[in-house]
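There is one chain below, alone, in structure tokens, taken in the form predicted on its own.
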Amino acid sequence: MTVVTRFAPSPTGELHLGHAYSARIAWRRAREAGGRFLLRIEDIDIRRCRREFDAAIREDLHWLGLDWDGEVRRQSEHFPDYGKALDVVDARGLIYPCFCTRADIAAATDAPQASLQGPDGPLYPGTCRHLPAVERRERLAAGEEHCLRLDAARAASEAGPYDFFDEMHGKIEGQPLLFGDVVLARKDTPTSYHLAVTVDDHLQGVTLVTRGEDLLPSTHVHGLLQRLLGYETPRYAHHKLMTDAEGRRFAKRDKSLTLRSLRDAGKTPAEVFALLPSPLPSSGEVAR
């Protein structure tokens, strides 16, 4: 099977050393296997994403010598693909409109009985999951702002047990309720991170997802969606995150560590790569 990897940054800032590390891992895994390395621009957050950062991402990768195969996929140009996937899940009665505001959710999750915690904090308590069908129809007809959530318990029941393989941790049993009723379509965007990356990885034929270990919990959601949508589950390699001297992960706010700043300071690509952790994970360094 051909190895297909991808690097999928969001154009909300300039790439930094951590991005270089992640991109090089994906690029190297594809190149050493004679496979394909794809570039995807995850720009569904239309309020924060900017075209100049999109162009800067490509410029930085060219400078590093990390070439990609085929056309660049920009998520904002493929909303119909995500809509089709939503329709499949909706036809099975597994999503519902949520009219809650941030304040509503905060008040509900601050209540003493709201004790369920997920990787990102308190889980959504399912307020709108229990709305009568008539009320839902009336509020939708009135044009009330809403997002679309997955009914995680029902989805888990339909999907049944599932697992995925991570090269650092081996076989991992799926936890479909880890994030609760996740959002599949946001109020301001007709998709969400979880849905978009699941659909994209499938449509692009990605066979190996290399990304930071901070996204390992999200893979439980992606595995659930793959089961519901009838997709193949790729292999995963969640790598360690690069951190500064104080142990803080690199972020786009760290201007001195952006690739553009390093280039402007006279660094060469070889010198940048020398700053990255070594050795990089390779296909021979996997869990058995």
The other form holds:
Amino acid sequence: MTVVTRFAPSPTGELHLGHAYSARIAWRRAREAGGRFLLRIEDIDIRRCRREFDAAIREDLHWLGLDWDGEVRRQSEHFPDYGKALDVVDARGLIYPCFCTRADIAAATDAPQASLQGPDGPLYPGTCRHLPAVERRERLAAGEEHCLRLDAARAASEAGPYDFFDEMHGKIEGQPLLFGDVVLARKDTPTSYHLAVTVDDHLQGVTLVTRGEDLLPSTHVHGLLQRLLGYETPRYAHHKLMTDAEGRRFAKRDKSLTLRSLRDAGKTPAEVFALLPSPLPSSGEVAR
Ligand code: GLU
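Form predicted on its own done, so how does the form predicted together with glutamic acid look?
Once more the chain from above appears, this time first in line as the rest of the complex follows.
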């Protein structure tokens, strides 16, 4: 089977050393297997993403010599694909509209009985899951703003048990309820990170998802969606995150370690690669 990896940055800022690390892992895993390395621009967040960062990402990768195969997929050009996947889940009765504002959710999750915590904070308390069908219809008909959420408990029972394999952590049992009723289509954009990434990895034939271990919890949701949508589950390699001298994660706001600033300071790509942790995780270091 051809190994297909991808690097999937969001164009909300310039790439930094942490991105170079992640991109290089994906690139190398593809190249050492004679496979394909894809570049995907994750720009569903139309308000925060900017075209100039998209161009800068391509230029930085090009400068580093991390060449990608085929066309770059820009998520904002593929909303109909996410819509089709949403329809599949909807047809199974596993989605509901949620009209709650952030303030509504904060108020509901402040209550002592609603203390279920997820990786990103309190889980959605399920308020709109319980709306009577008539009220739901009326509010939709009135054009009230809403997002679409997965009914995670029902989805979990439809999907049954599932697992995924991570090269660093081994076999992991899927936890379908980890993020609760996740948003599959946001109020401001007709998809969400979880849905778009799952659909794209499938449509692009990605066989090995390499990304930072901060995204490992999300894979529980992606595994669930893969089951519901009838997709294959790829292999995963969630790598350690690079940190700065103080042990903090790089963030796009840290300007000093952007690839652009390193390059402007006269560093060569080889000198940038020398700053990355070594050795890079490779297929030889698979957890058994
Ligand atoms: N777009 C995500 C990011 O910029 C990465 C998504 C992924 O690799 O699944 O962090």
